[in-house]
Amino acid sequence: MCSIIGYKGKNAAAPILVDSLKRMEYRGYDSVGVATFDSGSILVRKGTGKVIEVNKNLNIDQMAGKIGIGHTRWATHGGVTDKNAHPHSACKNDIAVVHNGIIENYRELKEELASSGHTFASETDSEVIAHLLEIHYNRGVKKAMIETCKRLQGNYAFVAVFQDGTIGGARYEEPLIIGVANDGYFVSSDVLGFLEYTDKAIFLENGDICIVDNSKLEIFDFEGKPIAHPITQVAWELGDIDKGKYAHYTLKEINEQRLTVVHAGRQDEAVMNKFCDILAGAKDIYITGSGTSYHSALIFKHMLARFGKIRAETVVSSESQYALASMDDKSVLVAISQSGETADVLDTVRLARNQGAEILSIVNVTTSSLARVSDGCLSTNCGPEIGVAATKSFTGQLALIYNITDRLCKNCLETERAEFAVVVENIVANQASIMKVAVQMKDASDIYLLGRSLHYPIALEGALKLKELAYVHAEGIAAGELKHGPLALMEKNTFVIMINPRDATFNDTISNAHEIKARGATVIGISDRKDDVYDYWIEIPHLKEEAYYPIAEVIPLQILAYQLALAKNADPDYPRNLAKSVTVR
């Protein structure tokens, strides 16, 4: 949810820094701050906007000196505000912390602090990580960063830096990872953070603490352990972190898909074979995600039943621990992801595992936490997502559910990929239609998406875009529930797109369709066939397998949630509220 990076080097810092939090801006954008050690002192600037804005008015990578720490934040505790923004110190100003996480024990801390003299500047439940640090000081780093780790309760994952030019870093069911460059080392929530600088990473664990001593990296657990790991070679196309030619990186990553889809298919065989034999033999098979990964969930449990003949079950991973009692050693979770640190995500993941299950994931980042603990992963080789809102990592994970489906069934899908991405190749290509009805629905208040079958989790994904992107209510409904009550919200200046190719469920789709346009309600229709009831039809090709068209179906979707989003003067890079990777619950 919060970006932070630490350095220390022999180059200026404080240009370094901004420019990774630049980079992992998508994690959080309501404020960002910088703390620099120079001359035996720590300097602190930070304001409420994003990167450039706080940058441009603070002169941040101007800031003296080759060691610091930086934070974007996404707020949790406190409102965003100057004081709220990282980093935070305590009452000497001797240490400065940034942090991403819930510390979920803060107030009983704050009270304890505050009752020993120590004097609060901020909302934050971060702020007490600082005057914990202090009051061990002292005794040392390590003793200081020890003993601080023992008295958190929480998610988190945290770096400080302090007045003797140490850099300090710690996580606890958050990510953080150590980059070792040539001339210093990185401590970032991201590798994103440093891969400008260094393709060399240590991936810390659960209970690790790191220290950066002058030149020396010293890494140990909770009770001061030496800990070993080992250097990995992070691989990731850098180049398509730019925007290049385009104006956000939503749209952007919307045309990437003609290629992200054929990408996805390209999997090393024998992992292949792996996932999809302990596919194959489990007993019982989970499938959970979270926002759009949970809509590809429910396409993957289709797929399965419908063509493996195999049954799943799907779980929204905040309900997991409700949900999954039933589960042991012959169960198979599979769990999706585009970043493979979603907080609920693995907490799903960690409840499975201490009954008994097998984990499998579908993640695009595959240094992430959630692939480092599967038995299983599979890549959507995606790349990186920036925009805040899925898009390529979701027909990603379409493609490569089509991929297993396709090996469980034996070839019976006959996958052509090539016909992937000439399908989003030619919507992307015309899109005067959708133009057209987001000008249209500029002003709506209320807008629900319909469809059957493999078309309804489509709906769910539409809604959930224009809601991300546009701030408009937006409702996916199962078509075949309309008159079970949602045929009493349709009126005249309510907006309906119907999801309807031409397959089996076309004809009862537009039977619902003649229903919504007889109470006055305008009807957008998402097809491959143009009906008269449609007021505006948005054209979408044939496809000689009807699997395979949630892929053509979000494609419009995704560009009218963003054209909307424009109409609306909305950013839809960086929605409102919102932060790319939920690493918090």
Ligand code: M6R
Contents of the next structure:
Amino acid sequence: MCSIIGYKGKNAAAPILVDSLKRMEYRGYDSVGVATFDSGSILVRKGTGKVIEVNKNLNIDQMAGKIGIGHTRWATHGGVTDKNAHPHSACKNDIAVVHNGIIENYRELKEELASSGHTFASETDSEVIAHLLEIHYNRGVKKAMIETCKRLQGNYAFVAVFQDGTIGGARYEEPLIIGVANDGYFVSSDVLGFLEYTDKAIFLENGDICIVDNSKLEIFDFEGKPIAHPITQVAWELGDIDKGKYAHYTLKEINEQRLTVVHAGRQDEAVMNKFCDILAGAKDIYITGSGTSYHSALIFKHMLARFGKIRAETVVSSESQYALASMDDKSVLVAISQSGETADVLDTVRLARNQGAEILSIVNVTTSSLARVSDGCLSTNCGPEIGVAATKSFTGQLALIYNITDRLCKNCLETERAEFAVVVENIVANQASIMKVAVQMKDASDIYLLGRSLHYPIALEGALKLKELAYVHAEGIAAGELKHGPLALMEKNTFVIMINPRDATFNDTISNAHEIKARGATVIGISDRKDDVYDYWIEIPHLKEEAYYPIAEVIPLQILAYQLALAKNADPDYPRNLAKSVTVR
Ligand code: M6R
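Beyond the form predicted alone, can we have the form predicted together with the named molecule?
To see the whole picture, the full complex is given below, headed by that same chain.
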């Protein structure tokens, strides 16, 4: 959602904060702000736009002071305006606060504070934190932090800078991590905020408060009781977030997928065995995820049933509170999440845990909240994914799901990983032919994607990519459902993508293509076999192991969505209204 960062150390804070915000911008990118403490005063500069733009306009990185906080916003309460950008101050300008999450009781707090004379400068829920801190600040920073946290309801992480140069942070259901450097401390939503400066991290837990005062760190709970957490060493590779030669992160990440397939295969034997043993011993299995990760869940369910003869249910995470009633202490929940921080997924995990279930997870960020609460966790190992649209993380999830399935079915899949990696590289290289299709589809207002079996989740995933990157109405449909309604939509100017490799689904899907073509729609086939019914054919290679087709199919759809975004002058890395990590409900 939003990214927050605090720094107190021996160096100028503002350039460090701006740099950190650039690295965490994927979390939110509609406004930016920094507050620094210098010579007894708190200075604030903030505005709408991306970090680079706002910094250029306001010279944020030149602000004085060795102590400061920063924020990139993804608006929830209050429009995208300079006033609503963080940091927020209270009435006396002796405090500035940056916040990630939602304060659910902000309305009543605001009324209460206003009736006792506080005036508000923004429409945000976050500003109440600054005013609450201000009320108690005369009793010291520790007291102010504790009393404020006790009044807040909702999910939050916030960092505040006080007029005495102290930095305070608090965590409740949103991530907050301390970076321990030789010459200072960071308090950040993500290790990427400080990894360039230190690989030593302390992961705060729910209900923790931290204070960095005179280069000393103190951690305690909402009652003021001291807490000790170990310092963890974080992998430096996480910091590898350079765009390299590519115009966009999304393009870089699409191009990296050959390696993704290889890296997802590198698993610790013991961890993999434990994961598979828990799955194999479960009375019932639920698989959950949001967005793209939910599409992986659908494929996982299919793979378990077809190759492992194991029955599993899928639950889209935002619906889990209505769907997990039959779960008990013999159940297993498999949570799939690139970030490991998606609020809906973490809520599902909490619910399952309360019913006694064991938790397994598939994540890309191994330091995430999800990874840390799981009984068994496997990593997709695909490195940081910065583009808001999930691309290589989806491929990584699928490659890992194939691994797990193969283990459970005692090597029943054809797993020539090196060979498959070359196949993936060839698909990625096929961008010119997809560009030709993108040119034809530039003005399309409705795109339908049809597939059966394992290809239906790919139809859903392709539609999601087209919506979020190219802002076009796109819908994934189980091809057999065409006759039950969607056929009424087929006419001239409608584009339909048939996901149709040469497997048991091929002939039925070709029949659907004829029905669609007969109604005047333009038919695009993604297939290893050419057919006259296709107006355009996106060729994919023939695969020995047909279970792997979803990876071969989704890459052309990612490329198509990326190219359509460019054709429409949309920024593929930062689609409007979206954020990479959705940490609110
Ligand atoms: O980090 P997660 O995998 O939990 O994220 C879940 C969704 O928010 C995410 O997949 C979203 O749908 C992507 N932007 C899709 O490209």
